[in-house]
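To begin, one chain is listed below as structure tokens, in the form predicted alone.
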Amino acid sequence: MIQLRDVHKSFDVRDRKTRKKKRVDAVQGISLDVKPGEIYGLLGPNGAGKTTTLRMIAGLMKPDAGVIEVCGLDTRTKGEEVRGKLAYLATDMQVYERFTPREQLRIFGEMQGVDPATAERRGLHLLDRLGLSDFVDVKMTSFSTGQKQKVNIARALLHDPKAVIFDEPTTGLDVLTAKTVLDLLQVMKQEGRAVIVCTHAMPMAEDVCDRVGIIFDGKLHGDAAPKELLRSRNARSLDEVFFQLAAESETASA
């Protein structure tokens, strides 16, 4: 459903103090594998290559080498089909305040070309699912983080993808919101969705990912279920195989 082969993207960027640019290699050989209903938990410390990585399968960024398949189409030469067929929540999302949630999902199923019948059916089933039923028509202006998390989650799957991305789901979220939320996770794989969750949250990812992987410096460690993951680098939780590969890679670079 989604594949990586061996996928690289290096950046130009200019040093503070020096002013002169330098090459930075944000993902290095990442090839992974999500099938139909799998959860891939992709873990990783700010700056690792993690954000890079979700937006080259989106198809918002290139390459340099490498294949990237969403649903058997390449995202160099397919974008537009891709999107169609890949959801991606990023945290940095917003909603329009001033509307409800019922006309934002209209907007969005129209953007998208959903049948505004089919929209509305799935808007207000999606809402539904996700507790905020009762708010459909009240202006988002006074609506907290977690409702409007819920509404963005809502836009993203209208469109009733095939593949979805989940860039920090849980973030900002009250404890209920973010069962909701991960309750949610379940029901798309389940109904046989690839999903790829990125977050901080280890407990979280050893609790709902089939498997994970962890992007250090641009390179991909582990690909495996969690327990396996555990067992290989003798370790009692994913936090503490985090630590191991943060002093790995102080040690190679010191």
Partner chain sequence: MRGAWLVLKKELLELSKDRKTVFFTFALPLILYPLIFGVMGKMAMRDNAQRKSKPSKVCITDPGSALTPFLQADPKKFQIVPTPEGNLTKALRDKVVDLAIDVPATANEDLKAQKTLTVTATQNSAEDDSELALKRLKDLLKDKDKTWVDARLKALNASPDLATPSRVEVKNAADLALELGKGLGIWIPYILLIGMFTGVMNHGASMTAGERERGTLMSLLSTRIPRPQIAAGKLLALFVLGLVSALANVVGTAIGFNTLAGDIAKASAASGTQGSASILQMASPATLGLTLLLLIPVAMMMVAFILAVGIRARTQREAGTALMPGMFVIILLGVFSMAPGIEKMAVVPYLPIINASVAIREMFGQQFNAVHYALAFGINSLLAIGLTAMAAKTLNREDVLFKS
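Note that the rigid core is defined as the largest set of C-alphas that superpose within 1.5 Å between two forms. Residue numbers count along the first chain shown, from 1. Everything numeric in this text was worked out from a predicted model, so none of it was measured. What changes on going to the form predicted in complex with the partner chain:
- With the core superposed, K17 shows a C-alpha displacement of at least 2 Å between these two forms.
Same protein, different condition: the form predicted alone was shown, now please give the form predicted in complex with the partner chain.
Here we give the lone chain, stripped of any partners or molecules.
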């Protein structure tokens, strides 16, 4: 359902001090394939290129090389159609604070091609599942981080997407709220959607994901079930795999 073939992406950044342009190779040849009813965990240290990868899957950024397909649609040429079938939750996404959850859900439902009444019904159902039904008609200025994140999640899932890509959905949430989000991911999986989550919470990844891949130096490592990965690397936890990869990267560059 979500396919990446040898995807590359780099950025030009300017060093303010030396005034020189620097090339940041954020993603250097990543290939992966996520099937319906599967949760894929995309892991990696800060600045590894996870967010960049998700942005490319959502068609918001164009890869420099390689092909990305969602539901058989090329994200480069069919960006709009892809976004019509995909739920994207980013870390830098916030709610429209001037609206109430109900108002925002109606607006975004319409934007995603769902009639406002259906959008409202689906959105309210999702908010109910996330435990926010008492606040649907409250202006969001007063909302806490977690409450806002719940609205964000409901907004992303409004249009019955076939593919779901969530960037750090549980960051900033307490364990109970995080649990409701993870439960929701399980429901998504059971409903046959293809799910990719980026996270820094290793235990959660081990628990929830059917497969994990670790981006290190712009390349994908692992790409196996968590148990399998631990066995093949002779590690006790995903954290340990991280340390191994970091050590390997250092010796490779030395």
